[in-house]
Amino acid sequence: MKNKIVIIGAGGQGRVCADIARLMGYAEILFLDDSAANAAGKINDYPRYLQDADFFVAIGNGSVRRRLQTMLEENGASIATLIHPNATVAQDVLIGQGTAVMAGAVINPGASVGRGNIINTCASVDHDCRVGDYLHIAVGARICGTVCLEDDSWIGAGAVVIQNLSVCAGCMIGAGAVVVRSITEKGTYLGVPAKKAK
């Protein structure tokens, strides 16, 4: 872990992820982001930054956090992980790069985490989950026991998914939906029990 730390959004999502840095113990703290007026730069500006600072993509959507976060590897940044200091991650679980974990997140023994996620605030993700990149699982989301989310995937406020299921990659779970069928087709899905949109 480096001093400085670049944060590329300096939207809500962005403000979040540098408030867990500085828990974390960066000293500085800079946004690059095209239209804010709080950023240090633009994001194309990021090349001055690569000796001396890790970066984070603190951006909500999922194809545009996995294109920026692809671009700053290949460039060789140094691509930092956040976890909040109020969150509880159990000792074994792996968690890739770029994740973002919110305060009061919950990962229990035997999950895996991959790169560029975010689990929202108060999010749980029980024990022996298996979650791919770029998703997003939203605030006060519960993923039960043994499930396996496949990437670029958001979970919606307060939903759920019941425990030895599976969500295929690129499906949205709307705020309060129960999924209690594995998914396998991309879609939306809404309701109690969640169901595809039309």
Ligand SMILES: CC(C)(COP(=O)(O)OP(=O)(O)OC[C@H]1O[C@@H](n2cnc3c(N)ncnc32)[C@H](O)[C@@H]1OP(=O)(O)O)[C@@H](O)C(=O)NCCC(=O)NCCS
Second form
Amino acid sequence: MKNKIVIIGAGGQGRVCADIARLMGYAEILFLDDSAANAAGKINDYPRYLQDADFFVAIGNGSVRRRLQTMLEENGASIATLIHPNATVAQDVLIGQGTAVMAGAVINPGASVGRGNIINTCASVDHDCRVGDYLHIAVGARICGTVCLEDDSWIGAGAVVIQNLSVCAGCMIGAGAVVVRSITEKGTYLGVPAKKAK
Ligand SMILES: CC(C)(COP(=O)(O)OP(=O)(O)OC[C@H]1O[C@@H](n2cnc3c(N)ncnc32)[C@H](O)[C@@H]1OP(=O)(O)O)[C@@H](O)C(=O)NCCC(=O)NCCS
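Please give the corresponding structure for the form predicted in complex with the ligand, as opposed to the form predicted on its own shown earlier.
Every chain and every other molecule in the complex is listed next, the one we just looked at coming first.
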């Protein structure tokens, strides 16, 4: 961990990530953003920080997050993993670079969480889950034990995925939905029990 971190994206997500970075002990935190007034520069200014800073992409849109993190990695950036000190992460959990675990989140033993994910405030990922890359598990969502979530999905606020299921890549699970069957077809799923939206 370096002393300085550059956060790409100065919006709400960026400010939450900056607060976690501060709590983790980063002494200098700056934003790069193409439109925000509180940014130190534009995203394309990133090369000037490659030597002495870690980087973190704090952008809600998963495909943009994937594109920017990949660009940074290909150019040799050191990508941070941000874990709030009040998140509960079991000792054996594997978490990939570029993932943020927000306050109150719980990740239980045997789980693995890939790269570039947002495990948002008070979300839980239970034992032995497999979470792919560039997902957003939104505030208060609950992923029960031994669930497999493939890449690029969004699990909405307060949604539940019950145990032993899988959700294929690229799904949007609406806020408050309860997934009770595995999802094998990309799409938007809403309601209790969750059904594919027309
Ligand atoms: C599912 C979702 C993406 C749909 O958004 P959208 O495409 O803009 O859809 P709309 O708001 O136009 O709603 C379309 C219809 O779906 C219904 N709907 C929307 N979200 C729903 C949800 N979560 N559960 C059940 N029904 C929902 C609307 O009531 C509307 O129904 P109607 O046509 O009978 O009036 C969105 O509502 C959602 O749940 N997003 C998750 C947000 C979230 O978790 N944020 C967390 C940030 S940390």
